[in-house]
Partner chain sequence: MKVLASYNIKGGVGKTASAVNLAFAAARTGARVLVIDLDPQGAATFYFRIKPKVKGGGKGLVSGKRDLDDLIKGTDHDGIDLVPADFSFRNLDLLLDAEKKSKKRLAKLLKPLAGEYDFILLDCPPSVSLVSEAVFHAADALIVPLIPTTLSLRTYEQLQMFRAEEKLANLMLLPFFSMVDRRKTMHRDIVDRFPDDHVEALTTHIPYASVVERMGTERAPLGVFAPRTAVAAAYEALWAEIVSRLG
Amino acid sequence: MEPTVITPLTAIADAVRGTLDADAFEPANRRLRLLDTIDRRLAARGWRLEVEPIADAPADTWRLVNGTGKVRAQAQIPHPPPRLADELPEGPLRRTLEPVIWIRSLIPGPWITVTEDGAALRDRDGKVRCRLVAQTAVTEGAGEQRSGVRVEPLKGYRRDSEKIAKRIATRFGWSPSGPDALTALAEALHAQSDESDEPSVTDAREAAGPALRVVLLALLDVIERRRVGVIADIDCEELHELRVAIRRTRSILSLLRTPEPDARLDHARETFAWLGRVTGPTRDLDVHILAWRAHRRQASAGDAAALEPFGRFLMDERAKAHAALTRTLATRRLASALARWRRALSGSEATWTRFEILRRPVGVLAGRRILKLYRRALQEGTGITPETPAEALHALRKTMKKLRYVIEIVRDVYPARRVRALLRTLRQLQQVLGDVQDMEVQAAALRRFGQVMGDSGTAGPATLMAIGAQAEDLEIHRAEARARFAEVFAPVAKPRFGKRLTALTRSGIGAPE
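Atomic model of the given sequence only [the form predicted together with the partner chain]:
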């Protein structure tokens, strides 16, 4: 039960302190904002990241706090505030945040006014044994208010805090163990983004048309949501997720082969193929920027400085591409195409689901497609030798992507452990195929960018050399990935893998495995 703080904290402290002395501290007001990634990575860990302006200084104090109120890391961060972990200055805060938020941006919530009132409970030596803190947090604008009282334990003195909490429960009838006001607000930050991006069919025996209609609707929601995120330029993962939802949609559309053409499905195929194409250039630049960041992290201080003009060039190019993409995503053409697709998926107008072929169980339809794509992948992969041109690997990569997406559409109807194991093996192969192609494309792009920068005089010799070194790095990684192909393809090509895949496709529809 959340306490309503009517009793003054000093009175609570006095009533529960026992033999300890209650030493009240001055009530304090703070104004701060909370940050989290849009997919709430910090809240998922029970952490909150507070950003509090420093008076008369162009900087803020960033404080990473865990669920018990303990500060995990803290730093003074100059303006403008960074959005990505690798833009933070070196130190404990960056080291703690980097593995958790990965490449996602930190997005601020609204301003919050926090009032804290408290007492330190001290023993005879004056040592603090625990603290009693009352906190009220009010969100500006929305006026949302949370308040709570917590007992802050100190390491090695847990018994004291437990005793105090117990006394509060006995005396006042509420427990101070819930999350404090700020933690409660942090848990609610960006909460609207919790819906799944990976909808899946849940019953393999259900007719394919209606079952896939539901998944397509959920994917359309993802596309609409991510479209807004891309326009707002939240971070590069928004665009990536948008493209994944588009590819999943296209993958389902390829399953919906009707005996006679259906204008609504054909229109959707065209729309999503087009949307895939127009989102490509910005995504490519996002990937270049990620590679540039990764390369800069590993470079010496001198090389990292030489890489800066290249980073600025990439960011400028990306800004141009993103502006063009934003215009496209905001067009009436797209809005009406998506609205039309939504109508085509709505219950009354989804007549395409009644085709005989789409009345068959979705598990059967997807199973056939999975096995067909697997056979194609085997054929394409078996002939690949170290001398085979890269195009053959690219073709195999496309087939593997299609295979993975179809499996993911029906993933939930299969035994989780078995599907996970198969996907893991496929993912290893895909990773290598992806590296071979991406590194090659990126290295070629880097040389092209270097040429453009050299011609326009925006890069000096040091920068051009640093770009060359990055391209060489990519070539080395590509060669390493190419050498690993046989090793990661072998487990997929084993007859045992084929048997497991066949058994999996049958497991959801009650057919003998």
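May I ask for the structure of the form predicted on its own now, the form predicted together with the partner chain having been displayed?
Chain alone follows, minus partners and molecules.
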């Protein structure tokens, strides 16, 4: 581990310079913040996004820097700072960030003061043989600190710099290959969480009740964590991940259908069904806004300008929906229901084995459910033709979601390569089914929004035409997705896929009864 408190550079230089002389430079200070997404997409690539105020100007300098300190892209960004990459001005910074962070918001960290000292090591003839640079990064308020010393080699004197770097590593503990102070501080401030949003059963032979209770408890942690993120409105993916955790929870509760009423499970089913409903409207508007952003990026300058009033309308509607959702997520009703569910999950193991179905091996129980859902999917999908009503594809989509979630809940008990291949095929089909339904719903909603804006006078002819063009674009993509259905359903309908799925459910536990 790198040292956290820096030794004065003059002392370091004096200890490692050997026969060379050291000339110190004036220390330089700068103040900045680091931006990253909540899931640390930039840090995962070894990048950091620095935001440094420009003196006496309503703008900041944004620098995207890699782990070695090289600037990949930079730009001057006026206030207020954007949260999304596609809100940045066109240029290298936006083009570099956009494919990496996509729809995740950029979140500022605490203010950091960075101090840099420099020293030149010269020989007796006055020639500079290498330079030392010491950097200290300290967060304001919290006082978290990291430091680092690097040796900058000069052409023709690489051996000198290597000797000095080795001495620094031996005497003071700074590795030449280690991260600089700012990178190390960013890693300390945004340590990757060990918590997973996709907990899974690990032992197929364990009794279903106790095994799934552990997964349900982990999912409850996800729900609580994402609930906080939704209330804070970190970005739209927080709500999406909350809804996914809710659906995973409901999938497990469907597995645990006891022969007699169970108040704990019944109450949980009601709670999470309700929570799924109340989070829907805000998520729908998030999807509309994402579609609007995507369409605006591809539109001509004139059409993009005409779409701006529609974007403001969607943002206003979304703000109202989010405010209502925030009030719901902060209610005593929800807090009480989640606390009750946690108590049930934290109770004695005996309460999770009192019914015979809860004592069955979880692999057997899940295997039966997987094969049942697969047979239902075959029945629903085989009869679909180009003329089949959209409702049939929607029903198949719901079945495919349930099937995928059950497989994911027990994926860790199966051979990893085999389960990945099956899930990849299922996701491709689910994506097409989702496009068919979502784009149809979105196109209808756009026309409805256009009617509201036209009636209220908030949209002129150009905006209404642009909204209509976006709706037509969605209809085209929906038709294309519908045309792809047969192609992506065919691999799932093949007997070979069914045999692979059956073999997977039998992995290590014997055939389901």
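Numbering follows the first chain given and starts at 1. The structure presented is a predicted model; accordingly, all values stated were derived computationally and were not measured. We call the rigid core the largest set of C-alpha positions that still match within 1.5 Å between the two forms.
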On a rigid core superposition, would residue 348 pass a 2 Å threshold for CA movement between these two forms?
yes
Does residue 129 move its CA by 2 angstroms or more between these two forms when the core is aligned?
yes
Core-aligned, does residue 157 move its Cα 2 Å or more between these two forms?
yes
Relative to the superposed core, what is the Cα shift for residue 118 between these two forms, in Å?
2.4
